[in-house]
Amino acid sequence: MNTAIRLLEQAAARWPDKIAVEEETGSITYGALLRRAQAIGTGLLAQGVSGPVIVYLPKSIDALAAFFGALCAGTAYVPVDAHIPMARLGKIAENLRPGCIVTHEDLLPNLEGTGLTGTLLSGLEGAIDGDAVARATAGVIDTDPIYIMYTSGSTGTPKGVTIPHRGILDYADWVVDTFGFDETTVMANQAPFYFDNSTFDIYGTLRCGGKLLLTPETLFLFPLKLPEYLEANEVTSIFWVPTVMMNVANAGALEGHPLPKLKNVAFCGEVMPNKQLNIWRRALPHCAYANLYGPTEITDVCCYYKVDRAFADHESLPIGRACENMRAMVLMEEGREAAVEETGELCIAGSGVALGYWNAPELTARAFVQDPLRPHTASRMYRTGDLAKVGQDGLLYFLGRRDSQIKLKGNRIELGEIETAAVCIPGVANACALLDEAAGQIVLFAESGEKLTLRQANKVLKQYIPAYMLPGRLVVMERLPHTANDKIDRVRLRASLTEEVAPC
């Protein structure tokens, strides 16, 4: 098992006529998906493509066929947003130097004037050269890149996280074993393909022969309709960002929808407030709930916690333990392992750790380093930049970003702790806390449809956090701004600190 394309080959051999992926406009079987991938791989090889393939397509069966087509050609794929700004695509292409950009005819005009050339997906799908594909895939080893996913860089230049085949192969095994996936699994995908959470959906269902439902993106704008969709499609598993789950809970959308087929509810990408999680658990007590954690640099998920009890709104939800073939360590600055209840940086080692950042050796050297606990081995680890601790219960707890730890009037403060407390305020659905350095105060952005004053908010917050952590300013919005990945857009909120803040 040297390349992830073997997962598709095995599924196609075992379930050739079973639906692999379904979207609004149609579906495709495992057998047909493999044939499309082999045809696209043949087309790429015929054009002499050897470098990574940018897939500039909407989330669709076509995009998946292009991903697997690149793998059939023995190279990596690079998923990008179909609505990506051309300046950003240009920076990615400059860093990547791709073999080609696979796209649709209706997206070609976007590339005009950029100096980039698109290759039509339809032009790649001719006759299959099985021998050429076999030679290309036989030359791949499990430490070669399967995909390169670009994330935001602090300098404004996107960073290309390069994941090896072994990371995905081990991850797919872990997903299936941990959540009991099999050929009856129906996964309702939420994450965009350029967001690493999508690998759980794609490769988890591929590994077990399940069905991947590409849930219409517009549906997530109407939380009341989501349970109806899950019910109508007999969905058994979901892996959504907490914001989507919060919207469903806050809208009361689960009422009257017992969803008997739904078995697994997993979430990742940001902190899941217990307040909304408890709404889900009360409405759907038969489901298994899991809090997953992991940055893009470690093949999506490296830690998990299966929720096994009720948590009060102000309690911290653990991120649990490391996944199989992964190690999670809380390290202090001097390289020693943190004691129980001691805060340090969460560092990850194991098969899921990325190869590094594409064509960025200095960035790679800073983030991917020798494991200090195993100095005489070749063990590399990724420094996440996240703060964590091991609790008295032996479980890991996420404490926020290292850069979200602030010092105000001599006090060290975790902004994430304020956000956790803020959702305990009646009427507040979501929250973001930031430091306004110019004003020397903490600003709390609260998502609420009700009128709320700073005095009212702090009266509640005093029950959960000390006085020195109380915000000095409150901004109430009907909806907090979100990124394309449905995470709170902290960059936009931080920029608003120097501007007149308007409700979103």
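Numbering follows the first chain given and starts at 1. By rigid core we mean the largest C-alpha set that fits within 1.5 Å across both forms. Everything quoted here is computed from the prediction, not taken from an experiment. What changes on going to the form predicted together with its partner chain:
Once the rigid core is overlaid between these two forms, residue 10 does not reach a Cα shift of 2 Å, moving by less than that. In the core-superposed comparison between these two forms, the C-alpha atom of residue 190 has shifted by less than 2 angstroms. With the core held fixed between these two forms, residue 23 has its Cα displaced by under 2 Å.
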Second form
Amino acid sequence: MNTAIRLLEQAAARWPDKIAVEEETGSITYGALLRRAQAIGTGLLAQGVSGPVIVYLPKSIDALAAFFGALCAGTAYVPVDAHIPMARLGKIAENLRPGCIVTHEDLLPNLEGTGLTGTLLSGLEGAIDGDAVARATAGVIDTDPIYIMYTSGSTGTPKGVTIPHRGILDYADWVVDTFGFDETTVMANQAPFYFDNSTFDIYGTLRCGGKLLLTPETLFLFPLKLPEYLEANEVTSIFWVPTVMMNVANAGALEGHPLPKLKNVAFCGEVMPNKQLNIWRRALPHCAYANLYGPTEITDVCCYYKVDRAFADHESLPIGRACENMRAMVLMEEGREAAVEETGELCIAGSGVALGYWNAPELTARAFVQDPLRPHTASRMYRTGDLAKVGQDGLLYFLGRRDSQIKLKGNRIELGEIETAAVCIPGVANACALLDEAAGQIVLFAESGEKLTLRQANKVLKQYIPAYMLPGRLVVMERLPHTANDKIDRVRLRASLTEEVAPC
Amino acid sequence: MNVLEQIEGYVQEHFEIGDDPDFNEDVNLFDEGFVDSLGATEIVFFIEDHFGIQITQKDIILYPMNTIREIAQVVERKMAEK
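Show the form predicted together with its partner chain, please, because up to now only the form predicted alone has appeared in this conversation.
Below, the chain from earlier opens the complete complex, with every other chain and molecule after it.
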């Protein structure tokens, strides 16, 4: 049966001595990556690990080896941020019941007092027991989980999106076919491994014998120097969030860097403004630009649009059409397909659709349903909660959210998760979080009779939510405005964003 | 004023930090939200212009530049190399 382990085995057989992944401090060949994975798999099996493996490591070759190591042990991997707040990791572990948490020595002290036990990666890597690995992987089929990725949940508990091997294998094929990846591909990775955009980089590159560059995170703090990095490393493809592309464009960083080797510029995760896209297209006219769309629940990407003309600032950039292995439908409440130019919910079917949310059957049943347009086949459909339409040109357009989920710098955030954390701040009785689109930041309205600064609030919030969810502005109120039926009046608070409210 | 003081003065004034008690030479400017990525570009422009040096992508990969002190160390190293 074809699985992601076979993908790596085939690549290692075909390009044993070719560099697969390169990081700041070294690199690893395809052959060596497979051997490391088999050694880690052997170690996990020797410890009797059978459940999913949380990989609590910074972005690194080690982390990738641990991912494939979990697969070699016949189980799935769960990538988490090396900066994850322990309260969040605890919630994930509670939902997941992991087989183990693989980590480094320097992260181990963070687990003290949490009730969680870490397993050192270095301790797992001994001699390879090929028979044990073969036995463990023989029973894995393509509808088994390859990874579980936790995304923000509206009630404050992260949801474990469970993706099957088949989703990743089809996605890797799609990336290679659509972007012409081959052995000469050099991919500069930006997305963190706990963010599913990284699967484009990892599996697209490893599928074709290319080289995956783990671009140091610190460079993304200095977008001015990113083109120089792409030039020095002869990068051929990038898949970055629009925020990074905007920062590069706004810094004027592309001037003087013609980047003749760069072929593909893809982006996804939030709306890409045409103004900055046009700066890229003017500076690097030889590159192909692609706007990709997809929630974590459908293996990263399900729709794409190859930018084939200039867009004026006010125009909407389409998200295009469904990927070849997927179907995208705009459905109305009553279940019929929307007419052209009619707004409905974007729903996705196809091999990339997740198996569901880990250990959350009710949430799963609500979001993953029988495809109403194909009632007589076993076709599951994911309801994205995103609003969309099909335009006169036959292309799909993204039109926003149905609920309070937001996208900020490519990160998907449930405002409810921030609000749940905010009431843990001493003195805060109630809270409401909103996205200020114009300022590109989250504003937290906190009900408190005491004085509170943004930095004090964030010091507490950091213990519960990741850094990308932290508010950029705090408004303290003695009492939050309420509607007639006693819910927080979000409309009134939202309106106050455009009025002059004294910042705290 | 030494290099560190000049950079500190620039950051304090340019990013309107005022007398925030959490601000000092060793605080992580980015993690603590004093400076965003556009601000990072402005800091690079400032130190390249002001000290007549060129910061390369290699410098950024090799040396941390998250605090005023770290940025000053990179500047001093680049000035010594000139």
